[in-house]
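Next comes just one chain, in structure tokens: the form predicted on its own.
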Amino acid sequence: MVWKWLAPTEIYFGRNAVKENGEVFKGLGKKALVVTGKGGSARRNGSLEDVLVVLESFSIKWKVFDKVEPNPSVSTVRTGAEIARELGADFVVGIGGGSPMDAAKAVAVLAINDLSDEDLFAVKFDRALPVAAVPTTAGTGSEVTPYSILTWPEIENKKNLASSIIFPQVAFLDPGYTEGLPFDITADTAVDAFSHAFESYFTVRANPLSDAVAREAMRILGPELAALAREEIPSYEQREKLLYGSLLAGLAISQTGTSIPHAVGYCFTYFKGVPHGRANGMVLPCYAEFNWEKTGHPKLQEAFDVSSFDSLEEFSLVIKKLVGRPPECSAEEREKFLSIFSQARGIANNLVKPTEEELAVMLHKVLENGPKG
């Protein structure tokens, strides 16, 4: 048995994580670019104010870049990087869901590296500014991963920038920042987190430690998905579980990456505007069915058991209730999607690599909202 593990992010978890551990920012530098979303949620939930107050208290100069859109584009992070250079920033703070945190990582690279888009994604760099991450949704786990997922119009898709250099140096997880999230965003991000753990468990890169972390994430998140499917409004304690489960799932994929649901879901997000976590969820039931039929691997039943689902059918019903109907797609769109995601690296990361014909069947079932529960 040979495997490796690298998870260098220092983690602070709990209410008031930023305010009670603000001295950590002192070790990152004297000028910070604070990257957050254009929707203003970081202002509404108090996370941005908490970070700025702490930076002020330690005489750290700062500037806010609040132009990050959902599924951030390469052009947006280039704009942020230019602002970071003008400021002379020596670290970056990413506040928000996965989009601002992913953008912050890319900004940290481009602020000190002159790179073409191709060289950026090819990881032709060996340094980046330190990043502090403050998640305000419980879904992406980006605060502990070496990934930055960016929209790249040149390929008409999202693309993964992956490098150990962009692991955040520190992460502050305060469940209180998630308390005001609308129900649909809570559900979408919870599905995203579960998808990370579930996919990680069936990758070819899985190892004993990633499996243990993924199982624990599924144990925590499975019952919370079922509660959300019953349209229960999460309590603070449940939001704490969701954020912790998301963190664990992020740690799992930081080692293993993701696979088929993410590869297929990116097309739904890029072309049809489906939120990322919801897009993954639309693929999960058919993905699980495919793995079950092709391998019969005992890990599938283990995943259902630990997640408190009795069967594939119950799992499918819960996920479908949370994510709703898939988008309408023409025959031409289906053909285009297949041509794009069949070439994605994540397809080969699954326990068994599907053929293009099998992927076409899976896409058909997804868009017909199957398998039937």
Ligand code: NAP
Second form
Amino acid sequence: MVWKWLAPTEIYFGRNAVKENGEVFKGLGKKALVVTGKGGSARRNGSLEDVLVVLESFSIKWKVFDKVEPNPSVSTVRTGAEIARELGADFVVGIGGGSPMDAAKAVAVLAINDLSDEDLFAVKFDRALPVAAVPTTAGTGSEVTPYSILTWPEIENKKNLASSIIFPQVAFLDPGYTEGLPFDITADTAVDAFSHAFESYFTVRANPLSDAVAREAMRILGPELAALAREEIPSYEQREKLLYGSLLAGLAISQTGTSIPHAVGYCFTYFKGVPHGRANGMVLPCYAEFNWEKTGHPKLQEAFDVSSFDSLEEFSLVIKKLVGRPPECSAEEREKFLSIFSQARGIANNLVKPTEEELAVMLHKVLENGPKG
Ligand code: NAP
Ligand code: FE
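Next up, the form predicted in complex with the named molecule in place of the form predicted on its own?
Up next: the whole complex, starting with the chain shown before.
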């Protein structure tokens, strides 16, 4: 087997990672556009202030674009790119959950390329501004992935802009920023992180190194999911584990991509407003059951063992406790979702590609609240 690993992001991990490594920003340029979420959490958790203080200390001119909504739209990143152009930004800093970090990557592309929406997603560009990423959720791993997931109303779905050009140049991970995360967002994002590692492990693109990294992510995240399902409030040490686990899971999918849970989950998010991680979690148990029944692959047992789940049943119970009931969907909606996600690239990335009929059965089971338990 011939395989490749490309993960060029420089990573700083630990409390005060930004403040203690501020000189890294100097190498990125003299003007920065700082992209963050519209809810103001980056102001409250200290991440925005840390970045701005460091930029000031190196006389880097900055402007804040704080209008990014969850599941950012193409039009939002176009607005951000306009501001980057007016500023003459040399680089972009994305601070927040996956939404602001993904938005920052697309802004970095659109700030220096004139592209239609189609050409943006078709990656008709060969350069982008450098991006620094500062996660404040422990879930997406976007700080180390070459993906920007944008909501694109023209196709009534979310769409993955994927290119090695948008790997962040540097990532600063400070678990302290996640300490004030509300419990539901902590749980949703932890499920997203676990889902990345789990899906990566069963992709056709998995390789020995992505598997090793995914296994380590599952080893760390599995017990944390179980603790969250018991409604334990995470300590700082657990926040650290969640952020490290999501980093590892992000590194795994940076090489392999995701598969069925993400493809289906995007529809639940786009049409039903279900938060990203929770949407994946609703699909995970039935997806695991499908792979189990279809392939009987020994990696399934390995994944449960390494994550400290006794069985598929226990796994399903934990995930269901964390994500709750799936949304009510009419027959028309089910048809529509199926027609959309069955075309998604991620479907064929699973170990075994389901037929349209198998996908319909899986969707039915998901919406009837899972296989077992
Ligand atoms: P998010 O959409 O970035 O944020 C969700 C909510 O959490 C927002 O209201 C946000 O508030 C709030 N929040 C963020 N950090 C907080 C903190 N420290 N304390 C309190 N509230 C905080 O959520 P996410 O799950 O991290 O990201 C989801 C997005 O990432 C989706 O669009 C998904 O498709 C994408 N994603 C990308 C990748 C990738 O590789 N690029 C992988 C998986 C998922 P604010 O409005 O203040 O920000
Ligand atoms: Fe995800």
